[in-house]
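So this first bit is one chain, no partners, the form predicted alone, shown in structure tokens.
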Amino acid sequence: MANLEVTFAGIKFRNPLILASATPGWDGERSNRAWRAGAGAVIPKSFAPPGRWGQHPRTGRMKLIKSGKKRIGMVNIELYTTMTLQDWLDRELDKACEGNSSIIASVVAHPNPEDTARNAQIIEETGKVVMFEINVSCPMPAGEDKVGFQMGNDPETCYRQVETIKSAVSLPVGIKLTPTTHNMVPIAQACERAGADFLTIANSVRSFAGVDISTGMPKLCAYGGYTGPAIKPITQRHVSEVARAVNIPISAVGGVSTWEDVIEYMMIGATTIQICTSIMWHGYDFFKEVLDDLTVYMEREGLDSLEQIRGKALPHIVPIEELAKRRPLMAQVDPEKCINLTKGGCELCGDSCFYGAIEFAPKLILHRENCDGCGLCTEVCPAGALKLLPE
């Protein structure tokens, strides 16, 4: 049996999959359900928000984003836990901890970091959590108190939050950064200097759910957070950039819908992987499905530990200026695979070529001298008949 254990910020987890802080962990019972389903650790919804963010709008707050009938994402206007911190202390943490589960406490960063630290101290005294994740990344609030992503865009503010909480507790402390930034690296480095034990990258992307064109009304009447498969490339950009700029471990979260996504995140530097939207769409058993597939992958690849693949892809990510200097590639067609050449009819590659490299007269003719090496034709070909090869 493959060994899926990982050590993250000094804490050993039974596997790298973590329930991200969100709806599936809104109370102790649901948090524990994720643990029983196989999660390596669980992060309940963020504790102790400023008072005016303590309740959700109960008017519909989630909209699926689809391409045709396929779900590609979701916009939500979820906020923090609707329970008081005392509710969690009195009963919910006990429920969450059943079965010796590993609980990571997500603590909302208050405008005054001393208030954040005070809540963290109270939670640590219960002895029921293994580490802290400071939330400076919720994409919804945009008021004068500057909670959520507004904090997460300021390196100095993040520094003060980490520094203050680290001085108040003994457990590992990480911080959940916002993808709503053009460059996460300076923020991540500031958190590392302040003593952060890990980084979580990232939260949902601040977004708008669209308009019902039959009524002219917004599908959701407030800005929300975009999650699901479509945000994975955005999050992976942040993870890979930060992984090369800091020395502390990373927990990646964003768009995980398959076991392959987990491996990808590890290969660009993540140690643990948080999952939320896929649990909301498929249920807690999604953890077991991914874990089973990871076990098969490790056995097939002969891996003793997932640490063997962490960061494997990072050395191969280069600036576009370097990429432009490499030997040019041009499209080449395999006539035995090409549907147009063997059966006729398919002209998808022609619709995607804007350089005059593909012509149908009526069969496919490839003008390689016109090919600009963009590779779009190879991506749209349903038969895999086109490849980019050296000129």
Ligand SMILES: Cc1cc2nc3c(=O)[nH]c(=O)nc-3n(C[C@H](O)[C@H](O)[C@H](O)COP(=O)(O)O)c2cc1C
Contents of the next structure:
Amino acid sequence: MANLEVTFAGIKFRNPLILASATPGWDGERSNRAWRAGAGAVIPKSFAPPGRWGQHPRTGRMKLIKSGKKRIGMVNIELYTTMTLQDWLDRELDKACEGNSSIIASVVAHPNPEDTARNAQIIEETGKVVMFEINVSCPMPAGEDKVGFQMGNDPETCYRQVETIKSAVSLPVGIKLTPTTHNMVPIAQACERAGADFLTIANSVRSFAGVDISTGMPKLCAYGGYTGPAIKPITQRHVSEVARAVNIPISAVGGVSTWEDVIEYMMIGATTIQICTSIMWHGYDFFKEVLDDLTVYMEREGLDSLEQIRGKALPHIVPIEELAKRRPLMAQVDPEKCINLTKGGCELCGDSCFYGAIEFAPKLILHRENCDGCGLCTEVCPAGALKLLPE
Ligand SMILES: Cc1cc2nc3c(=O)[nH]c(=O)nc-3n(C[C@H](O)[C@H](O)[C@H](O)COP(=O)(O)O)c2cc1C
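Can I have the other form now, the form predicted together with this ligand, not the form predicted alone?
All chains and molecules follow, beginning with the one already shown.
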């Protein structure tokens, strides 16, 4: 039986999968369902902040984003839990902890870091959580209060939040950053300097849910957070950039919908992987499915520990200027695999070539001298007949 255990910020988890702070961890019973389904740790919904930026719309908060009929993501305008912290502690925390679960408390960053720290202290006194995740990345609030992702875009503000909370509690403290930034690296480095024990990368991407063209109305009448499979490349960009710039562990979160996504995140430097939208779409047992698949993968690859693959892809990420200097590749066709050459009909690669390298006269002719090495034909070929190879 493969050993999926990971040590994250000094704490041992039975596996690297974590329920991300969101609706599936709305209360104690639901948080515990994630644990019973196999999650290595659970982050309940971010605790309620006071004030107008904590108010919660009940006019429809979630819209699926589709390409044709296929779901590719979701935009939501949900804020934090509507429960007070005291209610959560009195009524929900014990339920969340059943079965000796590992609970990570998500604490919303208040404009005054002392207030954030006070909440963390109250939670720590229960002795029931294993670490804290400071949320400076909610993509909804964008007013004068400068909370949520606006806070998370300011390295100095993040520094002060981490420093203040670290000096108030003894459990590990991490911070959940926003992908709605042009460069996460200086923010992550400020958090590391302030003593953060880990980084969570990242929250949802501030976005717009679209327009109902039959009424001309926005599908959601406020800006929200984009989540699910479509955001994975955005989050992976941030995880891989930050992983090369800091020495503290990373919990990756964004668009995980298969076990392969989990492995990808580890190969770009993550130690734990959080999941939200896939749980909302497929239920808590999604954890079981991914864990089973990870076990099969580890056995097949002969891995003793997931540590063996962490960061494997990072040394191969280079500046684009360096790549442009490398020897060009050109498309080459395998005539035995090509549907057009064997049976006729398929011309998909031709529609995707804009350099005059593919002609049908009437069968496929590859003008390699025109190929610019973009590789799109190899991506769209349904038979795997095209490859990019050196001249
Ligand atoms: C409906 C909804 C509510 C969310 N609420 C919170 C929250 O309270 N606190 C938080 O830190 N992140 C919250 N998130 C963000 C998720 O934790 C996660 O960062 C994001 O959904 C990206 O992961 P995914 O693609 O697996 O969904 C929420 C996401 C969704 C979809």
